[in-house]
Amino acid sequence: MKTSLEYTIPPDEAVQAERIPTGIKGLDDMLGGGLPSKRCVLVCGGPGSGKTIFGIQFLYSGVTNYGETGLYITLDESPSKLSKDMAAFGWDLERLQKDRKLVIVDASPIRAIPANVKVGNFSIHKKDFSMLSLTHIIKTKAQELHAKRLVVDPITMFVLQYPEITERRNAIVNLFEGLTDLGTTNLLMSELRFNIPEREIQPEEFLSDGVLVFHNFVDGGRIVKAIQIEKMRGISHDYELRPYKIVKHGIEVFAREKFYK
């Protein structure tokens, strides 16, 4: 049974849902084309599983392909290391980012906020002024920029602010209604605790409009990993487990191939 809480795409646009390449050909292929635009996809995985280097991908692909600006908030990451990292892929983040094609925010100290914040005679708490301070700085740079395309990794340090269920399901649902008004396409990157098939799925799987699970499996000694869509609304998608590497230009994902472990 759906709440009230749960928001969904009405079946006469879902039918029409705008495709926007992830610039991944394989995952392409196995989306029909790309995400659907304007939506919020969460994209799962554990330590190693390539999260960043695809929300990367999925800018630069933007970008470079698309002419279409980006912006990439990050929560862990400095924008200098990062901009190290993906250079490994040939991707020259400083050159977009002079160039305002592409735009890094560290917005990590949002993390440093002390447990009560006063404004004026009222005191917030630090889950609410943080998750505030969060929405209010994607809100500005993404006007700022014309986002096309925007990257939030990751948002499991404010989902588990809240430990009550209800409150952590209006905090999410508050953030993906921010983020749809935007008109941008994005991912938000959430860590993976357990990285096996039967896990408990957590209430922003439920909530977002689709989910990507990076998984990564230990065979014979070796980590062998393997994407999967869970859920895409409004398109129709591959549901199989498809085996994925991390190579030279970036993710690549073999549609054709199946998965066994």
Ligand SMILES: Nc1ncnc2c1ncn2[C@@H]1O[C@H](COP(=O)(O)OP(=O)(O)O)[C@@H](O)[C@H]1O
Second form
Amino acid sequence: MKTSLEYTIPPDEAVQAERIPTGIKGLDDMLGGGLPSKRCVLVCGGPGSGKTIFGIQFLYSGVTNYGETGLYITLDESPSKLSKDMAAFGWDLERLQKDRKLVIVDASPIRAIPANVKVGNFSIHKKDFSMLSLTHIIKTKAQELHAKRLVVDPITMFVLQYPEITERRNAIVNLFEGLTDLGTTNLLMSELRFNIPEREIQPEEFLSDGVLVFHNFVDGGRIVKAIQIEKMRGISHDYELRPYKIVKHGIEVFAREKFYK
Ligand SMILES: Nc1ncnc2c1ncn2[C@@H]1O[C@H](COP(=O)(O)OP(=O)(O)O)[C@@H](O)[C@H]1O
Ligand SMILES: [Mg+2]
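Switching forms now, from the form predicted on its own to the form predicted in complex with the ligand, please provide the structure.
Time for the whole complex; same chain goes first.
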């Protein structure tokens, strides 16, 4: 018997992009199997919405369920703190790193780059240098590891370096193109600064291949969570807002439940 969710996904799977399962059953159901392969997907959400947990769960599942190596670029949290926090979900990141199945790169030192970097007689502005450094680190590590999955968490600091819209769009296009060339399936975490419905749409949302939004609503003084696939090029998918929870084994999405605040 077909469920209502299956009816929302048209039966034209054959012409659609290859799927990379996220490892979260409910979300994979919403995506009709998983994320489109080798694309750049933006994950937007407020503080504590579970972006980091989701990123690690995606990589952990890639290694343990599909034998796919993963690269995680952290810009805010230290790798040791991350490993400690994720152990609560039963994910042994130290072991995966020892086995070279997962590499966590601490890119936070990029924040300390001076306003202008001198290279010989040239002076490079911090934002150009940090973008070059980030893309260089990602490329080198992804190739070394033969990475199939990649997470940059978060890209917020990078995009905020470009208050001017044209510059920001160019930087984002360059970053996304660089990631697409690597052949990895990419998640880029982005911190929402406004909650819906007044949320301001960011240029990276237009430029990415997909947008997943993790919403936190306050209802009767309690936070309730819901996820929505706003956009996912190359595949047909569910459009509904669906509830999710952060539970002891990570993120759980209830793909057959409607969200009522
Ligand atoms: N072991 C756990 N069990 C259940 N929920 C947890 C656990 N650890 C963290 N959380 C929840 O996850 C949130 C942090 O998620 P995180 O992925 O770091 O958010 P983000 O990256 O979006 O800021 C915490 O605020 C808490 O609500
Ligand atoms: Mg985070």
